[in-house]
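One chain comes next, on its own, written as structure tokens: the form predicted on its own.
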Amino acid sequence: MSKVLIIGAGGVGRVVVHKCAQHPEIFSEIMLASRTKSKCDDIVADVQKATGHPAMQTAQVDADNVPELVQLIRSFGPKMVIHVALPYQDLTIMDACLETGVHYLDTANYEPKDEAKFEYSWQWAYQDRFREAGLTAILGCGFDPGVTSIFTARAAKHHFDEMHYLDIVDCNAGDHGKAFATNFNPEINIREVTQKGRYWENGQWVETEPHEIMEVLNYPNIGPRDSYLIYHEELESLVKNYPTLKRARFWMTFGQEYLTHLRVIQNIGMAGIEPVKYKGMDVIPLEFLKAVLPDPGGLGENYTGETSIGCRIRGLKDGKEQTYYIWNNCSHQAAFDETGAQGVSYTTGVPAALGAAMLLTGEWGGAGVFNVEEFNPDPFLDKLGEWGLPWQETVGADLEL
């Protein structure tokens, strides 16, 4: 039984205090801190009446600032950090871990605040440090980055000689009423969606315009979605790990109407990052947009609809060419209803937890700077239906990519 301090307070830091509460025989003891001590307050409080966990408590913390979160880590003495705060944060709180001597988790791969550029080389840059200091820090353990590489993991373990081509499908085909909302942060997600796409091809990458290659795809239980190609963090580390890949790719679904919401929001400036003077102050456009779109954590109770989140690999197998689709379905409404969070924020906060239990319970385990896919896992799978995230596999498919 060990002690864990969870950092974030949004969306999928409700469902990752959920389920490491629903386990009180691997963490014994859970603190949550937030910069807003009230909201950590409030999920506390919904989660203790819900799970009954008997050691729960909330802090402030200012995750840019280490002396503060050094404090706190000695004063509650966790085993591990969960960081499901911003991705901004990442390097921020993994000194903290450094000088306390704590295990580091997080869902996102660090990004500098002034410049939307996705990649590990900050964090795989701490790996001597995490190595020599005999702690872990276990990198993106979501559900994409996270689950999606530890189905490829899987492949390649079971399924594959040499994996060739790599397609990660990801589709909500969820419908919250609103106009125009992100599933979650604004702030990161548009981030993300705006950006140039990119995969990997024949030992390099290959840059296309934002939404330039659109597919339609065909998903579980959902049928024909549009599916537009853009570049996710897992991909760098998984051809990293994966050098029989010759091609990898990322799928993400889009309606016409978000898109075109997207397209305003940009043409009229309000994406920037850089900041604006406004009546003498520095304003950040995308951050003020951030402040008047809905709360992704706020979205659950009216969603309907389900992701579908997956990979579809080709490659080789005693010879034989191989086909394989691993996938997961998860209903908006069942989420909400265990945990008061959205299918898309459970989806990333299931696998959070179940992460850190992986760690603490010695399943997965080692000195140094780690992706998902670097463990072994079956543990992880074997266990993730039972935590909230059923997958099915099958063998042979049609995978239209």
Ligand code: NDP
Given for the second form:
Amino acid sequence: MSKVLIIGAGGVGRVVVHKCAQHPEIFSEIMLASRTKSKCDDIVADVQKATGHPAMQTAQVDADNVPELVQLIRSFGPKMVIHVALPYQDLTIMDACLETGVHYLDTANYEPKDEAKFEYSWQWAYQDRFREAGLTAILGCGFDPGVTSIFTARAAKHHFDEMHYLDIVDCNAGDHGKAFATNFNPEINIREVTQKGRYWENGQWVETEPHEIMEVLNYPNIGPRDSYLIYHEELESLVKNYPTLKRARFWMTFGQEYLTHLRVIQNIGMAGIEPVKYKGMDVIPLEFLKAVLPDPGGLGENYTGETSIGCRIRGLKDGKEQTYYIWNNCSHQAAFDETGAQGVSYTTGVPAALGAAMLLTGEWGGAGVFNVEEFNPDPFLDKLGEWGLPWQETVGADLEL
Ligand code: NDP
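Same protein, different state: after the form predicted on its own, show the form predicted in complex with the named molecule.
First the chain shown before, then all remaining chains and molecules of the complex.
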């Protein structure tokens, strides 16, 4: 029975609030706080109607402002903060958690707003402070990073003596009927997919041009899809935590239509993060673009099809070659029917809420800053299906990569 503070009232926040409220035996009191309080009020009204949770409240907070966060945390007194606002706020929220003595969980690593660069170094630098405070910071507990990292931990624990080749494969075969939309925050999403590709091979990072490497990969229940090698943040911690990996790559599917829009957006400068002067005002093109693109949180209605995300791994078990594939498929429609959010928000929000439950029930813990593959994967994966994301695995899989 614990109080939890959820920060961020976007698509992911909506799912986290639903999932926490479905488990009042763990999350006995819930506060949702974000920049725009009316969005929190709407979500909490929907969730109360769906679940009947008896103790939910909302608040306004600017999560860029540590004193404001500290004041809110002190007044509510949660045991932990689930941060599903934007990666720009990771460090301010971690600072506020340290100042108030509460645990921390997020789904995306820190990115400076003016630098289109994401890596764990900034958050790993909090290791000693969290350790000394006896607090837990759980980094990257969405789907990818998050479940993909926990899938890898399961592979390492139960199916391999040594993992050599890891390919994380992320397919969204959904159709939202819009000419162009991103499935989560457009600013973060476009920054992520327009950067150079990068993968780990033989002890070093290999850089590629954006979308330079493509393979047609088959996804369960979906079929073949063009899959592009991109850099994704969990690779950084996985190659550190599993040093036997000779190669680690991340693949994401994009349709031709999506890539054409993206190319045009870049070519005309709308993906820019440097301010431009417009009618005497400083405008950041990518922030302006976000304002005119469809709200990812509103894509759920009429969104058909499925996501399929998993890990394809080769290595050694008992001295023999072993192959392994573990994945989840998630239906956009089923996610929407349950929570009012589409599949990408759902696959992120469910693991965030379950990761918080792991901490609050004592299955995960420890003092310091942890990536999720460092925890025991078993209790999390035992519950993941029940919480809405059933997974499957094939040992001795016929892998394409
Ligand atoms: P949205 O843009 O839909 O929602 C973000 C929310 O954060 C909004 O409610 C926004 O407020 C709020 N917010 C932004 N800045 C502040 C601030 N300074 N103070 C308080 N609140 C603020 O994003 P999503 O829900 O799609 O994504 C949430 C997070 O999940 C992101 O960090 C994203 O990177 C991550 N993610 C992780 C994935 C994974 O698998 N690991 C996959 C997908 C997303 P307002 O409504 O006022 O704009």
